[in-house]
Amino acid sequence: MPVADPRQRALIEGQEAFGPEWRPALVSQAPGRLELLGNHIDYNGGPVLAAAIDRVVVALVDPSGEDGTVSLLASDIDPAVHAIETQPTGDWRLDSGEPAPADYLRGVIAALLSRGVSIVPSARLSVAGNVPPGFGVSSSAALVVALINAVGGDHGLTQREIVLAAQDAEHRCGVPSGTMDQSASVAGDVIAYDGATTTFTILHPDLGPYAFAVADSGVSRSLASSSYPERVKESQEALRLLQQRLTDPPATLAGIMDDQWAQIEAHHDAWLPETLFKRARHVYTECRRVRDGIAAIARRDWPAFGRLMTASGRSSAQDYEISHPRVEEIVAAALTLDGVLGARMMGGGEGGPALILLERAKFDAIRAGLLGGAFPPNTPEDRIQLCTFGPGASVQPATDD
């Protein structure tokens, strides 16, 4: 039976792989995240509400080993130990294919070296996590942030500098991410992320009797291979065309003012192709939903927040056309169940998860209802998981190991 606790699992697997003399001195961990509101508007300069969750990637660090080498074991994914020489890695980029954990480590080392950060002289790392891949909770961002703090030594980087280094590492692996995922993982709790400035404000909301759940559709997706890059291009083209028409044109789609949107609606047949009009409409309305969501959080009005989530999901599916039929089936089924306040597709789209806001006391009944109606027979219960908000990334002595 596998050990559930990722820190204990990393310890056991590390000792088996490296031998009994392997003794971790540091533990670096970083959480996954939920995207609560603000789908696909971060790269359009818009605001996003995101939350760190109680699911983490843990890296146990033994500073021994061969000088100039970092050895990585990520036994959840790959039973092999990968030894990576640090100094020739400064210009590294993945040529093609999906990145493996060792590639993310190479990306981290390259990103840190390019910033003048010294990598630890040597290290043997054992990594494990309970951030479920495929659930749309950014397991890759959690991994990269944990690795930065594991191999960066006393890097002295600010939170924002860690975020930018993590983004650089993912870009080097061929993943066209923004900085929202990494910001949530670094900061913890709930953040109001500003896509225009790529900065964030930490919020401390009170969920009261409510909670969020994530339902995995079973349809895998990847930023590197999805239509995410195509939506970025479409957004940029919509902005370019609107800047030619509007007085005092906005710098981003998210910067469109209410009076400007009224003009766009009145003239959109002449100003934009229908597809680009729908993309712009999603960005405009989603920005309004995020602002309304921040206000709802402030007054603890979670039923209103749930309605905003549902509207966000409809816009993401219909105007941005980024969802998937399986995910929409789960959303539709969830919205029929007692105790559900709202539901929507989450993340990049074309698969992945549905996010559900619900009454915590009714979670078991809601999960049973979904498993009995929206999933194939005998689907494991862990395809639907309850998540709570959690702290941000940390690194500390491994005194208990």
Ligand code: GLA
The other form holds:
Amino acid sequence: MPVADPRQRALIEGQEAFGPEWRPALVSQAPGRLELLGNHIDYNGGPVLAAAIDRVVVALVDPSGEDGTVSLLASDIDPAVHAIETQPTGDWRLDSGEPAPADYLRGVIAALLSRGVSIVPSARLSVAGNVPPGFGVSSSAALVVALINAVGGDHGLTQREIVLAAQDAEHRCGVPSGTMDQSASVAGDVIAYDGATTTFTILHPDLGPYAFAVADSGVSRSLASSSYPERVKESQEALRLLQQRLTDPPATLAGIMDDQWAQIEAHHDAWLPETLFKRARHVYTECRRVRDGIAAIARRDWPAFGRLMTASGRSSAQDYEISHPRVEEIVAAALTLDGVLGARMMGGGEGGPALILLERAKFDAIRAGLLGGAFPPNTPEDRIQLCTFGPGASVQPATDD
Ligand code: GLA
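Having looked at the form predicted on its own, could you now put up the form predicted in complex with the named molecule?
Every chain and every other molecule in the complex is listed next, the one we just looked at coming first.
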């Protein structure tokens, strides 16, 4: 049985790989995230509600050595140690394929160097996590944020600069993400994120008797190879066409005002191809749902929040056409179960997870109901997990180790 605590596991595996003299001096850790409301809104310049969760990627850093490389062990994924040169990688980009942890480290080093941040001259890192990869809770954003704080020395970057460097690192790996995942990981708790300014405000919502759970469809997808890049392009094209028609044209799709939307609806046959009209309608209605969601959180009206989540998921599936039939089956099954307040697809789409808001006391029954209905026989229970909100990324001396 592998050791469950990721910090302990990173320590044991690090000593195994680097030898008993390996002594981590720093612990850098960063959480995964939930996207509560605001699907595909970050890169459209609108508001998103997201949360850091109690699952983290931990990087233990031993900054000793003089060979000018950062050696990375990410034993959850790959038993090999990868030594990466720190200096010549400033222009690095992944040519093709899915990024491995060592690629994310190359991306991080390149993103930091291009910002004039000095990398630790040499280091040996052991990374482990309990952010389930492929679960759709942004294990890659957590990894990248943890790596920035691990190898960036006293980088002096603000939270927003860390977010932008993390996005840059993912882009260099061919992952065309927005900045919501990284913002949630950096900030902690729940954030009201603003895609127009790439800034966020931290909220401390009281969930009372409710909780969020994630149900993994098992359909794997990656941002790079899914329709995600196509949706980004479609949004840009819809915006370009609308800017030609509207007086006071918005700078982003999320910037469309209510009276402008009324005009777009009245003229949409002439102004936009049907597909682009649907993409724009998702963005317009989703921005309203996020604003309503922020108000619902403020008055602790979680049943209303659940209804907004369900409506969000329908819009993502029908107008943005970014969901997957398996995820929609899970959502539909969840919505029939007692104690479920709302359910929706979450994240990039075309697979990955469903997010469910539920009465915490009924979680076991809801999980059993889902496993008995929407999943194949003998599906392990951990495909459906409760996620509580957690703190944001941190880096501190490894005093206990
Ligand atoms: C992924 C991306 C985010 C965001 C979501 C969809 O998680 O990394 O930037 O666009 O998809 O809302």
